[in-house]
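Starting off, we have a lone chain in the form predicted on its own, written out as structure tokens.
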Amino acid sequence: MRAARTVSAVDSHTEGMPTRVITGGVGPIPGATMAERRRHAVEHLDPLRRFLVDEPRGHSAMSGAILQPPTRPDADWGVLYIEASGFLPMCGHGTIGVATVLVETGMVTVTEPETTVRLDTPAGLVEARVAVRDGVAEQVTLRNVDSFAVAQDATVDVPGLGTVRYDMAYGGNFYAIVELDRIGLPFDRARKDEILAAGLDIMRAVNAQSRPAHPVDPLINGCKHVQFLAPGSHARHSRNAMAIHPGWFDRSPCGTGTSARMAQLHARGELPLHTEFVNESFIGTRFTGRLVGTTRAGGLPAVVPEFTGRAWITATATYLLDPADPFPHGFVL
């Protein structure tokens, strides 16, 4: 057995959403933050990226997340996320994946009934506050990173589709929220392909025409994903398609998308702090989150949001490149 790469791993889902934690064979990445880690990573390791998330030992629909040294001494982990998308400044399915597989390999010291976990990512410090018996993490909850609302009631213009009304919000990473019912799909998972095609052309013309960036880092940037909402979802309880670039839909019913979800709710008026606000996913799993405070980002109003969720451990895998493998890097279909 010849390997000319090996890099090792821990296997998860969060709610139906998979996340391959890479726990060694990756060292650490130049930078003096987890956002410059990411910029370099960006500049110079999509090669590794698309090993570990692209066919033939990953999928359409994979994601990850790469353990390094924190860059903060409040922190027990670093981590940079990687998707087929590329390298995400947040994931909230992926950090419930990441502290799940920390407290249950005891690469963390584990105190029962609760582990917390402080984790340094490219977005900022998040916390994930670990439910364990037995030694097992049965639930997490994540305090996010600062979201706000971008826009209300904007509008653009989408070929095939006309004038497209939505709201724009960022909890980790932006989100185009539209109600399906106005372009006139169903929230029926066997018109997933319309829906998926409705998303990815809604976020060419967002980015277009409004392209959002983050007032802090303007490296985090762009539309996407499309958080399409089901009809008769309210600020109690949402249900989402969640359309992401370049053409799949998360299976969780996703961290960030939460938490950006529940800041256009608040700047609407209809999600006060200190309630619970519950989001499903296209497969019928839910996060709950809540609003736990007010704050600023960047000079923009923003709210300081949690979500709760769970994660199962599904494998342990050492990942080999054989010097003749003939996709070194992985293949898109």
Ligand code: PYC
Given for the second form:
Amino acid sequence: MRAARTVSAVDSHTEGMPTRVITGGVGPIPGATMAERRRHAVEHLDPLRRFLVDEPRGHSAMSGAILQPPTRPDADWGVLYIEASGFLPMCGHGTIGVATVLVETGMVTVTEPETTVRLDTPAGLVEARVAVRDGVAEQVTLRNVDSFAVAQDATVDVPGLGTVRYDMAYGGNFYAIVELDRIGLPFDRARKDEILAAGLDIMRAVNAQSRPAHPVDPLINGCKHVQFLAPGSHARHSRNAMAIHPGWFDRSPCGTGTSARMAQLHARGELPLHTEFVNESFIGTRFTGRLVGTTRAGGLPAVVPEFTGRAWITATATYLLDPADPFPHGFVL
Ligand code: PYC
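Next, report the structure of the form predicted in complex with the ligand; the form predicted on its own has already been given.
Below: every chain and molecule of the assembly, starting with the one above.
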């Protein structure tokens, strides 16, 4: 066995969606903040991302998080998110996976019945409250970054679909929120290819016609996520098919998507503070969310979202690069 590179990981899944938590083999990434480290990673570390998430070590819906020393004194760990779609500013299911791994491997000081882990992410500080019993992380509640509505009842011209109505909201990533029956498709996994194709067409058109950008961090821009709402979704319980660039569905209900959806519902006057909201994924798994405050983000009215979900560890692994491996940076089929 030969290894030109070794990376250690604890693999997990959050309500069905994988998070490969990289615990060793990647040194501190240059940058004074996690946002700067993300910028460095976008420019210089894409081969490492692809090595860890693409085939043959990953797959087309793979997701992960690289642990880093924090860049701020009030955080326990820094996190850089790696996904099939690139380096995300924030990932909710991934953070639930990270918090679960940190607690169950003893990489943070654990107290029962609750352990608080403060995570330095490229989108800002995120606090995870982990319910722990007998060393087991039973569920994680995240206080996410400030989230806000960007546009209501916007329209976009999409080749093949015509004029599509959507709301745009931010919850750590930007989400175009679209009622699925408005594009004539059923909430049916047997029709996933058509739903995914429509999602990719909508995000392409949105980015060409009205590309969203964060008011404070311009590196957070563009729409890579379309949150299709199932018929009957409402302000207390939604079901979604979350289409993500370059061509996959979130298996979890999507934490940043849940935050964006709650910000949208609040802006529409449909979700008051401290009111339970259940978001259900395309495979039927759930996060339960709530808004716990209002604030401002770069001058825009914003909300403080929380959501709760569960993760399970699936493997500990050391990923190797054989110097003769013809796919050192992975591939996508
Ligand atoms: O849970 O925030 C999330 C997420 C983003 C992309 C996939 N999952």
